[in-house]
Structures are given as structure tokens and as C-alpha cells.
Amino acid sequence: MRVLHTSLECYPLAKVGGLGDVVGSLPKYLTALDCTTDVIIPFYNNDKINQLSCEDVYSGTLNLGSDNYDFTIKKTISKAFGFQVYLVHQEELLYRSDVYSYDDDTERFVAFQLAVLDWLLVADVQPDIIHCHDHHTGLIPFLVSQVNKYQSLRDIPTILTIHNAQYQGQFGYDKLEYIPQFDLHNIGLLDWDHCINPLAAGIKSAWRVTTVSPAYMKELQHQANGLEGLLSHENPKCVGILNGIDHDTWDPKTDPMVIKNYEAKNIVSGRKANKEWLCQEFNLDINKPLFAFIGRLVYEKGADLLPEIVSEALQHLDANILLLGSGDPVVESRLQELKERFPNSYNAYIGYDEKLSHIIYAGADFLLMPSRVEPCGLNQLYALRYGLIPIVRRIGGLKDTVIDISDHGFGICHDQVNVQDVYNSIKRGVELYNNQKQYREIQKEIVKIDHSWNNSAKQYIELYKSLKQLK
């Protein structure tokens, strides 16, 4: 069985977020289990990408109304991936130093929707399956189904997995001419809320709908961005698929961007190096309980409250806070402004440096993952994989992932995103820290937890199975 995974990013060559990651590994699973696994993206002109040695396996032009543009499918030689990696390279639309936010991302996402198919129509071997993740390619199970220039596609069953929902891609209908040929009577497929919304087309059109955890999958039918009713009345054939990370890129014992590699046996000395190469980077007391936030700097981590959850926090409690992260300007500021107010007990990396994630990871005593909304949530199984408790609000994958010490579990968890909630969360963990031989069995009990893609790419092989029974 052959699998066509397509995205806008993949881990190392492309990342935003956790979709990367996902992208990046899920498919070497899925290949050590026997399903061909291959992988598409946009050609994007940064150094991991411009550094491939690739061949080319098609050339061709795409249509996006009156213009046209020449692309051409690139094919990696490498074969390091641990699965087959294709890229579209397009001058005008795709060859561009960032992944997202620009005036013409609408032009970008479908132009390379259209490729990809215009490639698929003429390549050697055809996927079984075409699996789609987020809006930027929600689209393609409209096209292949609806699309007359795609006819022959019609048959490869289609899945769209959704990793965020409050991110939709819609458009306007003075764009539809982007859309090649089909049966008019059919544009109800595309439209949600009187514009086209690529997400909401996906769901209608694909054969099947996963997200990245169950929970999620039963939350969206209550909160997802306006699509809660087309969400429940398409229940039927959604299903929630809990992500896993990839174990050889996030394990302790062999990760190169780590101060000092350690394992269970060796887990107290192991942290200790890290978390003293983290005090002393930022000016930090060793001897304190250290809090971390690794993330975006955006309402939906709860990331406006982290200032005043700072604030209330060090005012009260003997702890060190260490964040991670960019987003929000604003948010930005109020975090740089606290570095005055709590020296040698707070500080901020504002920005993103995947080496010093990794040392926060390994050094780090607790992760704060206050979020609104959380789909399934990686850092918190990165966490757990290298020894860091994490601080959780019941939500999403969070609720999946992290179960409360006091239900017989190994983390912190709060229900409500407030200042209180949070700040509660970490007065707990501060009392945990201080009975050192609690702290230290939990520790050594959660990098020993299985939260490889090993389950989780089981379970979609089984999904693939099911649908190309359909065919």
C-alpha cells in the first residue's frame, strides 16, 4: 500500500509547529510497518531545502484563472528521511524564505494543491491513498472528487486530518476561478458561511476525517471555529487518532543538542547538568523549582496571561520561571518588561532556538502548558519523554496525554485558563518539588511512557486498510 501525505510543512526541511512534526514522523512509522510512505511539500527557498540533491520527475503548468505558472515536482535523492520526499517548486508562489503570512497565501495553497494533482494524473505509480493535513490542503479532496480535469483521480480514497480548526483558509467567491471545471450544482461542497472555506471542504469531501486526539474530536463538535454543526453531522466517519513523537529524535539518552545525555538510571545527574547550564545561561538560582513555557506566544496557548501569571507566581512562591516563545508583540513586551521586576528568578528567550527547547526539555522540573486550545499538544510528550512534569489545563490532547498525581498520575492539571487556576498548578508543583522523593519516582516512571507514533500509525494503517477496501 502506498500513502501520499501532503502538507505545507515537514520536520527538518519545513516547521511552523507541531504539524511538522507530525509530517516528519509519522511517516517513517508508517514505512517501518510495511506502507509505502511518500511525502510532498512546497520547494521553500531556505538552506535545509536549497542543500537537497533532488531530480526532477515532472514539469508542468498550472492555471489559477487568466495566469499561469510553470512548476516542476522535485524528488530528494536522499533517502535519510526514513521515507520518499517530493517537493513543488514554483518561483512566483512557493519559493519563499517562511511557510505562512503572506498577502497571497490563498494563490500559494491552491497553486500547490493543483500541482500536486496535475503531477498525480501523470505519475508512473498513483497513491492508494492521498492524506491530506489542514486546510492548506483541504481542497484536494474536493478537486479529486468534483473536478473534471481530475477524473481519473476520483477513486483514491482521501483523508483529511484536521490538526488545527480555528485556522480555515476561506476565501472569497471572486476567487472561485481558481477552482478548474466542475458541475456548478456541486458548490455547495466548497461553501461555508458564504465564502469558500477549504477546511469546511475537506470535511464534506473527504472519505474520512481524523484529528489529533479523540477528546479533540469530541470538542470540535462543540467549539471549532463556526464548523461545530457540519462537524457533528459528518460524526459518522471522524475519528479522533491520538499523535504520537518520533523516539529517535526525541531521546534523552542520544540527543546531540543536550548539554548532558542520560537515561532513567542515570536521570538526576543527567537533568542536573542541563538545568544548571539553563541557571546559569539566564541567571537563574539552581536551587529553585524551574517553571518553562516553550511555545507561541498566542491567545490559544494562554500566552496573555503569562505575564500576569509570572507576576503572581514570583511575588508568592520561591520558584524560577524560564520562557520560550514568540508571538503576540505585546506579549512580548509585558514578558521583556518582568526581567527587571524578578532578576535571578525569571527570564525570557524571545524568538525560537530548537537546541535550547531541547536543553529546557532535558533541564527544565516543570512545563506550564496553560492552553485555550490545545488539538493533541507535542510539548507535553516531549516533556514526559525526558523526565519534565507537565503543568496542564484538561483540554484537547491534554486531557488525553496527563493524568493528574492526585488520580494516581504524573502531572499537574488545572480545568480553567485563568491566573488562579495556572497559578495554583504551580504552587502544587512547587510542593511536589520539595518532597524530592515523589518528584524523583515520577520522573524516573514517565520517560519509561510509550508516546512513540508506534500505536498511532498502527491504528492509521488500519484506517487505510478499511478504506481501500472501499475502492
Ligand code: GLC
Given for the second form:
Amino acid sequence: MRVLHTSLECYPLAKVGGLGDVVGSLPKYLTALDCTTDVIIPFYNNDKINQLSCEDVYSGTLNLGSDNYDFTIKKTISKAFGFQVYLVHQEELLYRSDVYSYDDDTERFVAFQLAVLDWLLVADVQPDIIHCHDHHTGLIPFLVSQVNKYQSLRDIPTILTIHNAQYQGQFGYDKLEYIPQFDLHNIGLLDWDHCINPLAAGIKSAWRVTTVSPAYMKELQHQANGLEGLLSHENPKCVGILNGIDHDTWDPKTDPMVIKNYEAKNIVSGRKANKEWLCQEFNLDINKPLFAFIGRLVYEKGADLLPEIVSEALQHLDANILLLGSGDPVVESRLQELKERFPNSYNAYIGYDEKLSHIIYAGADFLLMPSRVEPCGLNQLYALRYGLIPIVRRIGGLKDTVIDISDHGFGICHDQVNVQDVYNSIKRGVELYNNQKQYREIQKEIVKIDHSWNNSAKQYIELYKSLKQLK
Ligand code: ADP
Ligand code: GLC
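Just the form predicted on its own so far, so send over the form predicted together with the ligand.
The next block holds the full complex; its first chain is the one shown before.
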């Protein structure tokens, strides 16, 4: 069996959030289970990608309406990833320093998908399955099944995994010319709400739709940023498969990014060394429990509430708070301003820093995830692996992976996204921290939980096999 994953992110080459982690790790676990897995992403202008040794395997010209773009498909020579990586090099549209947020993202994403399929038309080996991730590659199931030019690919089953239905990539019909010729009777497959909607098109056209936790799959039928009706209708071909994590990259015993490595037997001293570094670096009090947040500062993550949460918690509780993230500029500046108000118990690093995130997992005491929407969430899984206790809102994948201490579990959960609920949870965290015996017992248990891809990769393989049989 051979599967091609198409994605905009793949750790360590390109990562903005959890999508990168998933596409950088699931293929490794699939390959280990004898499912040959290839990944194709854009060739970005970043250090990691520029340093790769690659060979060119295909050169072509793609058309977006009347504009032509030359591109090359490159194959990495290194086997270090544990799977084969291909990259689409396209100078004008894809060779950029960032993954998202350009004015011409529509053109960039469509061009990427057309390049992948143009190459597949002549590639030496064709995949048995094409596995697409999020709206950026959501047009592929449509293109494969409807576009005349790609008719020879029509029998290849397609899977669309929804990592986050909030983002759908809609664009207007003025750009319909980007889609190569197809039977216009089927134009409805592209449409949602009078726009071309790549996520909706993927849901309609893919052979199977998955999402990244069972709970989120259920939630999507009631709340999917306008696509709930479609997802209810397509429910028979949808399944929720919980994300896993890469136990090699995320292992406190070997993690090269942390200050001190540790395992179960020296977890207390190991974590203390990491906490000491954090407290020194960010001017925090080592004796107080350290509550951390790592993530995109966006509404879905509840980031708009963070300034008030910090201010309430630090006025009334004996705690430290450290935030790492970037996003909404208003939230960013409010979080910066708070530094003056709580100079010894609060700090924030506004930006993206992979190494710092690992040290926080290794040194903080609690991780805050007050998400409004959380399809899976990987942070809480990393937290468990490193031994810090997650404080989560019961939603999506957080509901599937964190059980409250009062239900014989190991985390702190709340139901609503409001300052009071999060404050109460932080208060429970402080109380737990003050009961060091119970805190350590929970810590010992959580590091044993196995959220590696082993289990979920098997579920994907079952899915692939079932589709291969249908061919
Ligand atoms: P999402 O994909 O919605 O952002 P996830 O919980 O699935 O959320 O994954 C987030 C990933 O991105 C994790 O690996 C987390 O550690 C990382 N991350 C998020 N923000 C930052 C940041 N500012 N600096 C470093 N890593 C970050
Ligand atoms: C999305 C979701 C997040 C999930 C990640 C990986 O970015 O917001 O919850 O963990 O994708 O699937």
C-alpha cells in the first residue's frame, strides 16, 4: 500500500501549528506499519528547506486561468524523516518565507494542488490513496473525480482530514477559471453559500472524510462554521480518529531542546531544572506553581480572555503565569502591557519559538487550554508526556483526552469559556500544587499514558485498506 499525503505543513520543514506536527509524524508511524507513505508540501523559502538536498523528479507548467507558472517537483534525498518527502517548487507563488496569510493564498493553494496532480499524471509510481489535509488541499478530491485532464487518476480513492473546520478557504466565482475544465453540471460540488468552498468541495468529493478526534466529529454536525448541514448529510462517510504524537520528537528523556533531560525516575529534579531556567529567564518566582499557555492567540483558543484571566488570577492567587504565542495584535499588546502590572509573577513571549515551547512543557506545572474550538489539540498530549497537568475546557479532542481529577482522572476540566471558569480551574490547580503528594502521584501517572500514533495509525491503515478494496 502506498499513500500520498498532501499538506501545506510538515514538521520540521514547515510548521505553524498542529497540522505540521501531524503530517510530520503520522507518515513515520504508517511507514513503520508497512504502509509506504509519501508527503508533498510546497518548497518554502526557509532555512530548513533551503538546506535540503533534493533531486528534481518532474518539471512542468501549470495554468491558473490565463497565467502560466513553471514548477518543479523535488524529492528529498535524506531518509531522516522516516518517510519520503516531495516538494513543489514554484518561484512566484510558493517560494515564500511564510506558509499562510498572503493576499494571493487562493492562487497559491490552487497552484500547489494543480502541480501535485499534474505530476501524478506522469509519476513513476502512483499512490493507492491520496490523503488530503484541510481546505488548502480540499480541492484535490474534486479535481481528481471531476476534471477531464485528471481522468486517469479518477480511481484513486481520496481522503480529506479536517483539522479545523473554522477555516474553509472560500473564494469567488470570478476565480472559477483556475479550475481546469470539468462538466459544469457538477459545479454544485464546489459550491457552498454561493462561493467556491474548498473545504466543502473536499467533504462532498472525497471518498472518506476524517477529523482529528471522535468528539469533534460529533460537534461538527452542530457547529462547523456553516458546514454543519453538509457534515450531517455526509455523516456516513465521516469518522473521527484521534491524533497521536511523535514519541521520538516529544520525549523528555532525549529531547535536545530542553534544559535538562529526564525520565520517570528523575522527573522531579529534571523538571525543576527546566522550571528554574524559565523562572530566571522570565523573572518568575520558582516557589509558586507555574501556569503556562502555548498557542496561537486567536478567538478559537480563548486567547481574547487571557488578559483578564491573568489579571484575575494574579490579583487573588499565589501563582505565576507564562504565555507563549502570537496572533491577534490587540491581544498581543494587552498581554505585553500586563507585564508592568505583575513584574514578578507574569511574563509573555510574543512570537513563535519551538525550543521555548519544549522547555515550557518540561518546566511549567500546569498548561492552560481554554479553547472555544479544539478539534484535537496536541498541547495537552505533549503536556501529559512531559508531566505537566492540563487545565482544559471540555471540548473536541480535549474532551476525548483529559479526564478531571474528580472523575478519577488526571487533569482539571471546566465546561464554559469564561474568565470565572478558567479562574476556578487555576484555583484548583494552586490547591493541587499545594498538596505535593497528590500532585506528584498524578504526575507519575500521566507520563505513562501512551498517546503515540501507534493506535491511530492502525485505524488509518484500516481505512486505507477498506478504500483500496472498493477501487
Ligand atoms: P493548533 O494546530 O490549533 O494551533 P495544536 O494544539 O494542535 O493547535 O498544535 C499546536 C502546536 O504548535 C504544538 O506543537 C504547539 O507546541 C505549537 N505552538 C503553538 N504556538 C506556538 C508558539 N508560539 N511557539 C512554539 N510552538 C507553538
Ligand atoms: C488544528 C486544530 C487542532 C489540532 C490540529 C492537528 O490546527 O486546531 O486542534 O490538534 O489541527 O490536527
